[in-house]
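Given as structure tokens, the chain that follows is alone and in the form predicted on its own.
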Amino acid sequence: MTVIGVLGGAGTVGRVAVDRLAGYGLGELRIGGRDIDRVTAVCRATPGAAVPVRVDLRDPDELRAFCTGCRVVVNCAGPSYQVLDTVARAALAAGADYVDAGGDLTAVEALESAAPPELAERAAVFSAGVMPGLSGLLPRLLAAGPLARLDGYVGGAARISELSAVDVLLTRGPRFGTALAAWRDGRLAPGALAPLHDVTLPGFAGRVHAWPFLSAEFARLATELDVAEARNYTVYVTDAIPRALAEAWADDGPIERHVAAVVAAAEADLAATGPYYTLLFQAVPAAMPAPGQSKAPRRLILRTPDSYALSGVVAAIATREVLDGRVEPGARSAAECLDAAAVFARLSGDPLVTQAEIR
């Protein structure tokens, strides 16, 4: 019997990520979370064979215990800062695969830096989420030939738990990305755009706020690409968020004091338009197709009312592809591993997603 492992399957990525996992009948799942009476409720709600185990992951022993015997461990647990590379090792040591809805290029690199040695017969595939994730993988359906320029659009108004709010205000400097720089004939273009205030963006609600944000991510695909031009956004609906988070990046005191402030800006875009998310990529090829070629899509839009638990349908999706056999091993991002017209596809009959147009 296969036994797939989902830490933090109680949380709103995991639960979803339980729930697809159960839909593709794979095998039997082994529920893992900190409050035994929440995770034991969801494995009650999980259709076929589903095990709910107490384990904090915090705990060598009992992540140990929790990842012996798996095929498969997912792990949906967070903050990303603090997991980095913790649970993958764990997993790996049991002699499974890994998967992670989180993580970034700085977890790759933290199990890449002394790296243990069933990564050479393991996958183990991080960002296997959202953004980082699809935010990196979608646009290359648009890459048909040489693109003389991609912009990726991404963002929109969802709540942010205090968790998340610690992740998002340790997401900067130039591991993670550069804002204000756009990516131009093979290198770092600092301080090329300004923020694009009150417009009207395809997939976006009303009129929204696009600040410039080169992500590491963005940045490798633009490479691997050979785009000559790269300009990635992160959108708001408003402008409370980008404030928090600029007078928080000012202050050289505690992020924690400014975890309340991000939450409550949060809260104030859900206010403005009830919950989405939305990720618009465009692209201009280098050159128009010859005559009676056809064109290439040049437009991208995916659109759902929750990213975190949309989140979780990626890193089942990710799931699904390694234990068929579809990523080699080694430790990578989902962008870099996954086939994207073939998650694209899956993603466009999910009842999480809500439009899913290509063209």
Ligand SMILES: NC(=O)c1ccc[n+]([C@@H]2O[C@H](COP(=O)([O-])OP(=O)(O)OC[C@H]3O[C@@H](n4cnc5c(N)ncnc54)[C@H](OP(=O)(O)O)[C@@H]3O)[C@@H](O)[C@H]2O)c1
Second form
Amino acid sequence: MTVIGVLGGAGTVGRVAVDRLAGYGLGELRIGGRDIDRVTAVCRATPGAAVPVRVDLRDPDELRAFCTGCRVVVNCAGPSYQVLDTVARAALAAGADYVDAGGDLTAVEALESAAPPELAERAAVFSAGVMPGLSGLLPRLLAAGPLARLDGYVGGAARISELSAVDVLLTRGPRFGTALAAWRDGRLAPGALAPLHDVTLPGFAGRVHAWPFLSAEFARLATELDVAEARNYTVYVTDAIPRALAEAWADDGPIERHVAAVVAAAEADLAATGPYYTLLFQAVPAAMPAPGQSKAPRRLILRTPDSYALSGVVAAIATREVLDGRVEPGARSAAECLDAAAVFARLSGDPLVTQAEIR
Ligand SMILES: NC(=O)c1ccc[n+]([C@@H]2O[C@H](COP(=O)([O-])OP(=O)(O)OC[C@H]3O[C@@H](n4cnc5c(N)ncnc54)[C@H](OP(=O)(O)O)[C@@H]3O)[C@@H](O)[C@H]2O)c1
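Show the same protein again, this time as the form predicted in complex with the ligand rather than the form predicted on its own.
Expanding to the full complex; the earlier chain stays at the top.
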């Protein structure tokens, strides 16, 4: 019997990952978290076999016991920039593959810095979520040929859990990205862009604010695709979150004291527009198509009412890809090892996706 362990399976992301994995019918689910009552409630609500397990990922023995016997471990617990490669190492040591809804490049680097031997035969997929995740994967569908320009706009209004707020506050510094920078001619161009205030953008509701943030993920994508210029924006429906982050980052004290302000700022955004989240990518090819050659798509829009829930869908899709043997061994981000067309097709049929358009 294939056993799929979902750590943090009672959380916002984890619950949806559990639901989709149960729907795919890939095997028995083992659902873990510290609060056994919450985990048990999720198991009861899950069709098919689901076993609750009390586990604190900070306890090596409990984590080892959770991973033992799993074919794949899906981590939806965090904060992922503190967890880094902790769960991945335990999963690999138990002979399991690994999928993480978060983690980013810092976690990939942490795992690779002293790579366990099992990584030669097992896959460890990080950033299997929306951003990072789809934000680095879906633009590839616009890169049929060389691109002169690639623009990304990702954001909207979503409720943020306290745990995820810690991760949002930790995404600071060049390892995560550079504010106001663009990517030009193979290198980072600092201060090249200004925030766009009160603009309308395809796929976004009403007027929004787009803050230039060249994420490490988008810079890697631009390098890989050899894009002449890349611009990446995080989109907010009000300026409440940028203000909360600016205040937090101006303070040298512990970030924990700013968690409540980030959660409240996200609530303020939700009150302004209701929940929605959009990924918009636009591309300009380096050359016009030759006569008789079909025009490559230039715009992709994906919309969902809930970006956190959609991250659970992405984690489940990544797990399915791993179990189907379509992911090579090694540690990589989802954007770099999943098939963009296959993921887009699966997302298009998911009830949490309200618009999936490429043209
Ligand atoms: N890539 C993306 O786009 C993306 C999007 C959204 C979220 N994420 C990441 O996904 C993670 C989960 O986010 P979320 O919003 O779903 O958080 P959440 O709602 O707070 O859920 C976190 C879950 O993890 C469990 N957990 C927390 N600490 C644990 C520990 N020490 N040991 C075992 N289980 C633990 C919690 O249950 P107990 O408290 O009962 O243990 C809970 O079920 C975060 O790291 C976040 O950054 C990524």
